[in-house]
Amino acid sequence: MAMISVRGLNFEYPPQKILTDINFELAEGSVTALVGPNGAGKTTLLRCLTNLEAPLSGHIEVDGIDIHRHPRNAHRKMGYLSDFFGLYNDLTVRQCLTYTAWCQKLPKSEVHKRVEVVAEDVEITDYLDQKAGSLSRGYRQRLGVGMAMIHEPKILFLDEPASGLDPEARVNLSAFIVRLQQRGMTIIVSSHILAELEDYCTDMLVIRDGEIRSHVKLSEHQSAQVTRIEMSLLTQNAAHVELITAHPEVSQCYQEGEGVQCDFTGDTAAQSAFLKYLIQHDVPVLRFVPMARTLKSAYMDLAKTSKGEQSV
């Protein structure tokens, strides 16, 4: 059974038409990356899973609990961190996540122990007497997060968590959701930062113009059976790039200004054949390089498909 099931959502602020059938489902202990560019329409999705958002129609399950007809049950399954989020400052960091705890209605026997779990899960033990609004942007990201899963939530939504961190901050951030990821908690993160979802995500979700264009499961996109050439060439015209797009093993071509990618389906062996082939018939190469496929190469494929750019 799926995790988070959604059919048909659509949602609308009349007369602007937002989300428009929405269909996907999420297996228990993936990690999602919610992707797309600005306006496309992932923080409103991510507050309708939620339900924080009613949608014109449509159907979400979030553990087989439908949402919107068993609302308390479904929220005491899930944790939510929004973009922008309060904290209230005058509190200090235990006050913040024992209120949330208390909001959350955890025994008053374990909300101590909680809350000392939950500190030392997001490294933020040594400021739990600190008012939050004394500390720094990572650390208060931090205390956010905590604050969210304080209930032990079976399933963690991430609206751009990594934003305005400085670099270490991420990279805690990143190890923090493999952590999360390994004790079976399913996540969804909404963000722009590609690169760093590749450490942790196991699907990708694109969505453009409030539609889902493709749903893809990084354990398939990696074993495809195509591999990204990247090439450098010492002089590159015409004739070097018909060369290259001529070989039976390249099914697409590009030019990405002073360099060349294809897109190649043999194996290694036949890669290597290919540079071979390409130094017989003099194409001056200075760099070539077999890509790991990520969620990157992906999304660009998939922009390129969206904008209808054309091969050469």
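Nothing here was measured: the structure is a model prediction, and the numbers come from that model. Residue numbers count along the first chain shown, from 1. In this text, the rigid core denotes the largest set of C-alpha atoms whose superposition between the two forms falls within 1.5 Å. Compared with the form predicted in complex with its partner chain:
- In the core-superposed comparison between these two forms, the C-alpha atom of K276 has shifted by at least 2 angstroms.
- Relative to the superposed core, C253 undergoes a Cα shift of 2 Å or more between these two forms.
- Relative to the superposed core, D66 undergoes a C-alpha shift smaller than 2 Å between these two forms.
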Given for the second form:
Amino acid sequence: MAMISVRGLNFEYPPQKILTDINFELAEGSVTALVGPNGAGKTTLLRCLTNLEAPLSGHIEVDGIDIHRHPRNAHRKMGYLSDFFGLYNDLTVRQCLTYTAWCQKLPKSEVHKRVEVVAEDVEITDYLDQKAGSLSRGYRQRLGVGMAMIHEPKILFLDEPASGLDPEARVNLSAFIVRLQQRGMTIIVSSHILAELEDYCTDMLVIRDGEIRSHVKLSEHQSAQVTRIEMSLLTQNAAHVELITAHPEVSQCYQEGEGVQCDFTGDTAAQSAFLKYLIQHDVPVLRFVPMARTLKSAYMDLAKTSKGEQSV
Amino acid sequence: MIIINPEFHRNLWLKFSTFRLAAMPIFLLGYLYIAGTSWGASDAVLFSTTLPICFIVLCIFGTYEAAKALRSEIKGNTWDFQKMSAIGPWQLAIGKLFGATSYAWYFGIPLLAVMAFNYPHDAFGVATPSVGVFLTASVLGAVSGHASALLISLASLHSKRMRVILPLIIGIAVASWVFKAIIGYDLPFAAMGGADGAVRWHGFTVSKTHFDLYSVLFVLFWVVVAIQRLLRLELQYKNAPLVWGAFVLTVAIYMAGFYPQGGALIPEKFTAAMQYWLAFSVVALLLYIKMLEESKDIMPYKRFVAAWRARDWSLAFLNVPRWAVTLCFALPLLATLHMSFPSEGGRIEFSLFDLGLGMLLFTLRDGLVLHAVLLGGTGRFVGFKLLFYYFVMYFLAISATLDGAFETRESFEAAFMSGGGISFFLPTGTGGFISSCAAVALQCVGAAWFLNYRLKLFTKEK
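The structure above corresponds to the form predicted on its own; please give the structure of the form predicted in complex with its partner chain next.
Then the entire complex follows, led off by the chain already shown.
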């Protein structure tokens, strides 16, 4: 059964249509990267999924619960950290976590223990008695994540969680998400930094102009053994490109300046044979680098197929 | 640790620092010491000097705290955490109402105690209420003020210009009104009371103090319910229109009780009709307010249409415009008026039914025009558009029509009684059904066409 199921979701801020006919399903334990250019509707989609905004129409089910009919039951299954989240600066870290635990109706006897466990999880145990207002950006982020998951939600929504974090804090955040993934939590992360999503994402939802343009299951994508090969040629002409494109294991070919890139479906032996084939046909290869397909390259390929290309 | 209400508890953490905890007893002891040494500790002097301090603490400071409770959540970006929690709307309402104002109560209750122990018998220069009534007035006044401020700030939660000042002013006004009403020297419905200091309501005779107390409790009940209903919407529950219906019904019944029974102004046989008229007037006013309010947001209409098209009847019911619910009360009341108050012939033909129908039609006209102007817009210059409309329709047009109307009896009758003059711009109920209602009915048709045109234009633009 899908952990998140969205059907016919439409959202408007009159007179603008923000989301149009959104449909997708995400499996339990998946980690989904929600990517798209600025203004594509990522945050609005996350806010609709968490039922913080009421859509015009459509159905959203989370772990089998219709979030519009049973908002509170659905919220017990979810944790959410928004892009611009706030903390109660005058409360201590312990008080922030305790208050959130009470609000989530955790049994009173478990609150103290749960606070300790979460503090350890997000590595803020040493700061429990400090005021939230005195924490650095990275530690505020950790506290925010801790508050979002104090009730052990099945699904965690993170909106640009790495923005404003220093490189070390970003690495820690990635490691933390990997740990949550290993526990079987379903996670949706909206982010611009695709390289960081690479380590743990199982799915990628590409949103553009308020529409889901693609739902890529990265595991399937990777198992297809598509390899991007980057080549530099001494002289480049149309005949060389035609020759490369004509090879049976080349699925796509792109020209970029002096270089040529192609998507190659064969294994390493086939790659070796492909290089031999190029040399035998007098293609002046200076550089031949097989690259692993990345989330970024997958996204950029999708972006290239759309009109009005924008950077991420 | 006993947790009564998480939101209340959080507020206690925020409001009660060690310094603030210590400040109250230090202030109180200092104040009593100065009072004892300088003023001779006279009951009356101590009471009258404590009263304004208590007013500042409970009424002004407490109301300010209530008014900024939600603003600080929005400003601090913490509102989403609360909306995502499992806390219910009642818990949130009570937690915010009493939690945000907890320090004002911590400071105010000892001051109230000081006043209660030094309560003079000529405190307010009128038949002196008991200490119990005074304390009840103070507590209910403060709670009403805090609740009103919280309600107004909640209603303007998503406004770009969410301010503390308006809820604060309204809260202080409500608190003062409630206090004065219960104390008894400024009865809200004094004109309805008899010479014996009693209020006659729906044929029952109740003492002024008790009646005002019940009235305050009635108002306070609906204010707290309104807070809870708005918080429900914030927490993404869907509100059924039943509670709004219950509000309209109870307010109509409450107001209908104020007809001066047994008075000489209107014959006894019209008592029932006048009660229906009072009830209808209140419902018509609520209908107008709801139409105006709902003309600014197209989304509930779109959700209603989307649910209707999807044959999701329960969702469609939840999204029914509240003005339509109010209309369901207005129409039967109007029909009852028609049966209980027949048209009076003679030189001046007047009918309550025609007046009532005229009121509904003018409400419909204004509602249609305002929907056409405001729906689907960008939300900019709403105040200016409203002001312009009302200036043209209810000032310029009426001024022009009434120009010279008061010079002779004939010109007055021509303006008011023929149906051809002022009935274009105001409900009059005079001159018969056609004269008083035909003009506005035509305007309604024109307004409906205008709304249809605007909606088509809006859809096309998109």
